[in-house]
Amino acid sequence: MVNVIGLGYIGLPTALMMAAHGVKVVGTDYNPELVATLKSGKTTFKEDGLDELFADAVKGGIEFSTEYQVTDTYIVSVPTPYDKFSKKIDACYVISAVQSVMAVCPKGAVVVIESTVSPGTIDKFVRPAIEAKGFEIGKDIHLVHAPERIIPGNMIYELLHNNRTIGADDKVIGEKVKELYASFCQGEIVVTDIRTAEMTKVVENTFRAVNIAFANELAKICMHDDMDVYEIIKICNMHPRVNILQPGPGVGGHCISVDPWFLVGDYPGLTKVIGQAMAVNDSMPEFVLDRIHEIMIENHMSDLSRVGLYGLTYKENVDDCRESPTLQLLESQSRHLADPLKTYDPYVTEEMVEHQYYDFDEFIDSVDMVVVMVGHDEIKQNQHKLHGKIVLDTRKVCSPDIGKVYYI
């Protein structure tokens, strides 16, 4: 039996996928309301294919509990935030989960850390937490790192098809864990050491962050001299060895906006490019806020209450709001002591901020200027309703034919 610890955006799909492919699974989470929801037969967030996978997992016998189980394999998939001041990882959730596992696990158990961690985190925090409970690593407890590699909005497909990395002290144990993931994973599964596995996951997300920062900085340059950044990127990408990403209002989610800071925090003198790239990405919500003010002045607008932000999530067609550029923009605006802008997101049904709308038409009717922060399918399909509005489109999803449209 596998005990999956943490039933959030990563842990729940992983537990469901294993159970749906013949693995006996108990999913554990400290949140009794979340566990009760799952026991009632309902999922806890929206994701294409998740409900169908949930049904298959229930048929496969998955169970949910707030209690840690006595078993031979544990998968720890809990959040790993970072300290915004020091930029270093906060491993408290991982440490707490491991300590709870040590309280119930038998000798010989395998503990798999799926949470994304900075290089050296397992050596600095996880090993000491295990040894403090009197276990000898490699004999009493076997330690593995198998970083997740999926993205909200395409989780189910990526769980099945993405390549995976298994980092282990003992290659025999690594191969055993590889077999477990191979129960559902159709991609290539590489077995390596733990520190390499830690580094590869963080480097993957850092690569993306640096390339996004280049596109965002290019947008600022083009804005300065009144050039079309999208046309320039399109032409440059015709070169066979060039693939510039699209600029946007910032970077959100719990991977690209967070993980590179782990490297900056741990290697401050060696991460000048990475640190500057993260600073560029973090500056984009403020840049969008400045653009809003510029456009308002150009159009003789003075009332911020007539400006609405479309989209609260960090990417299109998901309900995940973690580190979203919209929330970053609103936080920046609050520092200017201004009233919050109006907001609306079709995927966010609970109140997150002030002046939040829950109906698209009511939201549009309440504003004169719409700032498209997220390119949900809804706005693409209903952009004709923006006729007569001033539009700042940070995602380049609206046609200029609908009226007065600005881009970043």
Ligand code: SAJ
Contents of the next structure:
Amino acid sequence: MVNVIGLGYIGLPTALMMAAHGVKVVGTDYNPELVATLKSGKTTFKEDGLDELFADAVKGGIEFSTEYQVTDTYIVSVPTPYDKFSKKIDACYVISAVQSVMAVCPKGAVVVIESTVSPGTIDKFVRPAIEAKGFEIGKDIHLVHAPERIIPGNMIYELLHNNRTIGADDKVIGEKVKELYASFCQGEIVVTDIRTAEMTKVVENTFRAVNIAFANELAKICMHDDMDVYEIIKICNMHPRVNILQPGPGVGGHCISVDPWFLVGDYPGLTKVIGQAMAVNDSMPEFVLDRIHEIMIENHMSDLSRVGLYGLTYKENVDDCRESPTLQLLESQSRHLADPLKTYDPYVTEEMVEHQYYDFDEFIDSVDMVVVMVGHDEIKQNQHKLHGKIVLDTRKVCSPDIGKVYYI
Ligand code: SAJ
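Let's compare: the form predicted alone is above, so bring in the form predicted in complex with the named molecule.
Let us now look at the entire complex, which starts with that chain.
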């Protein structure tokens, strides 16, 4: 039996996927409300295909509990926040989960860490936590790092099809864990050592962050000299060896906007490109704020309460608002002591910020200028309703034909 610890955005789909593929799974989370919701047959966040997968996992006998189980295999999938000032990882949840596993697990158990950790975290924090409980690693406990790779918005497909990395001290244990993941994963599964696995995960997200920063910097250059950054990127990407990502209002989510800082925090003198890239991405919400002011002046608008931000989540068609560019923008704006802008997001039904709307039409009626911060399908399909408004589209989802549309 596999005990999956932490039933959030990664732990839950992973537990469900294994259970739906014949593995006996108990999912454990320390939040009793979350466990009660899952036990009552409901999922805890929105994701394409998650409800269907949940039904299959229930048929496969999945159970949910607040208790750690006595078993031979644990998968730890808890959050790894970072300290905003030092830029270093805060491994407290991983350490506490591993300590709780140690309190119940039999000798010989395999502990797989799925949470993203900065290179060296397992050596620095996880091994000492295990040894402090009197266990000998490699004999009493086997350690594995299997970083997740799935993208919110397409998680279920990617869980099934992405290639994976398994880092293990002992190749035999690595192969055993590979077999477990192969119960559902149709991609290639590479077995390597733990430090390499830690590093690959952070490097993958850093590669994407640097590429997005490059696109954002191009957007600023093009804005400065009135060139169309989207057309330029489109043409450049027709070159067989060029693949530039898209500019936007900033980078959010709990991965791309966080993981590269682990490298900057640990190697401050060696991360010039990465550090600058992260600074460029972090500057984007302020850049959008400046664009809003410029466009307001150009259109003789002075009333900020007539400006609305469309989208609160960190990207399209997900309900996750962690580190979202819209929240970053509102925070910058609050430093200027201005009244917060109006906001609306079809995926955010609970109050999150001031002046939040819950109905698309009411939101549109209440403003003269709409700033598209997130390219949800809803806005793509309803862009005709923006007719007559001034639009700042930071995601290039609206056609210039709908009216007075600006891009970044
Ligand atoms: N973004 C842009 N321009 C782009 C692409 C993205 O501005 O061209 C923005 C998005 O709007 C969003 C942020 O970047 O605010 C991050 O979104 P994302 O879709 O690039 O990635 P995440 O954070 O949802 O998921 C990433 C993925 N990593 C890579 O693609 C290398 C995913 O595979 C990882 O599993 C995930 O991080 C994670 O958990 O680490």
